[in-house]
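Quick heads-up: it's one chain on its own, the form predicted alone, in structure tokens.
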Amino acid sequence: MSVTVRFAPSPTGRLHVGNIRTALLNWLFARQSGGAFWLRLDDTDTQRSTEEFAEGIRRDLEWLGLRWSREERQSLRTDRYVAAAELLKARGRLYSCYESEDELDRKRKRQLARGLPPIYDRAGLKLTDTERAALEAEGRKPHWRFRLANSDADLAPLPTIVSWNDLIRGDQTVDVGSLSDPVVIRADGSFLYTFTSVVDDAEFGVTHVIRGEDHVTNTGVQVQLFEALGKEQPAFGHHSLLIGADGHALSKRLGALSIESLREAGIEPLALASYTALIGTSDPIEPQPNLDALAGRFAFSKISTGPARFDPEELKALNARLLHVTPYAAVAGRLEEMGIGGGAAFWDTVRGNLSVLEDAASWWQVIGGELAPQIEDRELTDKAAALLPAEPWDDTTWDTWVAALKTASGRKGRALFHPLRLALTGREDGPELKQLLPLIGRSRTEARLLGRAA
């Protein structure tokens, strides 16, 4: 069977790491099945939906790389709900209903008052003609519910339980009895995710829906939608939502997780894409060379059914890691384009103390701008400045040098190599001296070492 799968997201707001997780599982799978992975924007909300956010959308992924192969857009597909409403309503399951909303509240107080669960009562089903041309008369105009295969005789053999082998989660039952009748037609005519998810996923030929663990019950009642319309139903996997570091929901905190907020702090989108789907598996969390050698690790049986742990440290902690290990070749571009030189010498230098990318600008500075000079040790920086070689530098000209620092000053261990860190650097820590002291350059070095700006 040939993998299809789709990441539907509402362009109402900015896609974050929740929504990434999803996109990348889905992704993942189509990846390593050799399948297809679409693009579907759930842009029927008219009121929120934009065009900003859609392309926003689209900017987030291909900066993650996740390229797909089709885009539709549910608010060109009206034509293909209306037709598949009226098959409904031919077929008996889809009604009308004229309740407010405040009326459909108070039926639902009254039932909890009676201790009775608060299921819409069908009275939509039990109105005459002529009731509902009264209704209408008055202004009203009905919202349409799909009629759930449940108590009813007359829609057997449908089961009240619906069950489906979960590709995460395993065995799954949802008895669509304790439910109300879903709303999947507004009074205003706009359809609803539950409804027009399911149209989408029958006609585009969706094999396989993955998604979170918030809409399994979702998924009860579209199974039964994909049997009203005589369509076959996909195999679903629901994973796990995020929870933060302290152990707490972080579905409101989702917002200061933008993709476009961690792409601007610096993380890379390859750190991203192995924290996100790395964790909730049973894969330790480590970089991946690539988007292809993640694809080779993905399992559904990797994936746990507890909350996945996001925490933006351990992100940040990742993202410093995969910099340690990035080759020049994939940063050249942007290290010129940050106007940083040196090549792969300066590179090979600066990575293992980097954190984000723009951290090596701030080490091109140390290397080649102006550096207000830090002495500690007077008398060993000068010594140090007279027994400089002659150029030109290479990588044995540090253990030579220091070799005759030692002799000369009798120094040695932290003594000898503080002074020269802060004299050369400015800083307590950095890269290995041997490797920045060609890239420093003698005259560079000398001016430094005898105090003088360089």
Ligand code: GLU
The other form holds:
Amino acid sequence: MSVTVRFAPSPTGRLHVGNIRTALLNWLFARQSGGAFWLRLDDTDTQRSTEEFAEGIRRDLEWLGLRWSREERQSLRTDRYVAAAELLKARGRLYSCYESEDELDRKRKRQLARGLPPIYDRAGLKLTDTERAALEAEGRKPHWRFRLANSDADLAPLPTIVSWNDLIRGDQTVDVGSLSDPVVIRADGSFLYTFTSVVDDAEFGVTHVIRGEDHVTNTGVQVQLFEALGKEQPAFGHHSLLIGADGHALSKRLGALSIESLREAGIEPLALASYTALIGTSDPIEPQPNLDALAGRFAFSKISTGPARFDPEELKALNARLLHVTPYAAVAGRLEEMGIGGGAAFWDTVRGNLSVLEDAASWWQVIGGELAPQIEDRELTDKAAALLPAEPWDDTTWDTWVAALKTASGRKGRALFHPLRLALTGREDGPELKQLLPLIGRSRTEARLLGRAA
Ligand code: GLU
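Now show me the form predicted in complex with glutamic acid (GLU), since the one above was the form predicted alone.
Entire complex below, previous chain first.
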């Protein structure tokens, strides 16, 4: 069976780390199984969906390297939803209702006051044609509910327990008998996600629906929708949701964790992908050389059912670890755009000191830019300048030079190295001086040791 999965965000905002985890798990599974990964824009909410957000979603996915082979948008598929709704009406599974929001609210309050669960009483189902006509004559427009399986005495009883073997959570059951029949068409004729998603998944041949566990109850309803439409249901996998480092749900703080803001903060796409794909799994959180390596590790059985802990500090640390092992070829283009030369020799020298790629600019400045003089021990740095060997320099130059300086000055340890590092780089720490020295070059080294701006 060939695998087809989809990532189905609503373009009502930018993607955040929670969405991206869903997108990634789908993408990695498709990649690993040689299947297709589609982008479906769930934009039936025309008030809140915008093209700008849709564009932002595409940009974020592309930045992460998650390519999709096909894009669909629900707003262009109304005819399909109308056809499916007609079929369900003919099968007696959609029924019209006329209550206003206020009336529904009053019903729920009455049920709660009597100690009953606030489940819709199916009044719409019991209306006679005359009653319906009277309501419409009042100017009311119907909304439509999907009749879930039920044990309602006036109706043919259907089994209410829906079960499936979840790819992540194992055996799952939802008792739809405890749910209200969901509204699938609003009074203004617009469709709701629960329904449109099933029509699309069936028509597009989606084989696996991988999404957050906040959709488990929806799955109970949607399995019944697949059945009612006479379609085969896909396999379902529900991953846990993210919690913050403090152990509390992240849902309210997700806005601040948009992909856009993490990108602006200098997080590498591969660090973000590695982190969001590996948290909440039994695999160690380690930088991955590419997305394929991550896909190679993917397994539903590794995904924990417990919440996945998202810690921005841990992400930053992973970002640094990734940069420390990133080969020059992978960043050459970006370094060039930043106006940084120096090739692999520069990159290999500084990468171990970077937290974000941008940091490379300040090391480039140390090597090729002008530094303010920082002389801590004039006697030592003057001697050091006098002992500088002639060029050409390589990574043995440092050892030879420092050995001579040690003898000539009688200094050793910190008293020897600290003034040199400060004069040469203007900093307390950084890459190995042995590697930096030939990059800085003789004339700049000499000027800096003599306390001249260079
Ligand atoms: N638009 C839905 C959401 O973002 C899609 C859920 C699904 O994958 O079915 O929650």
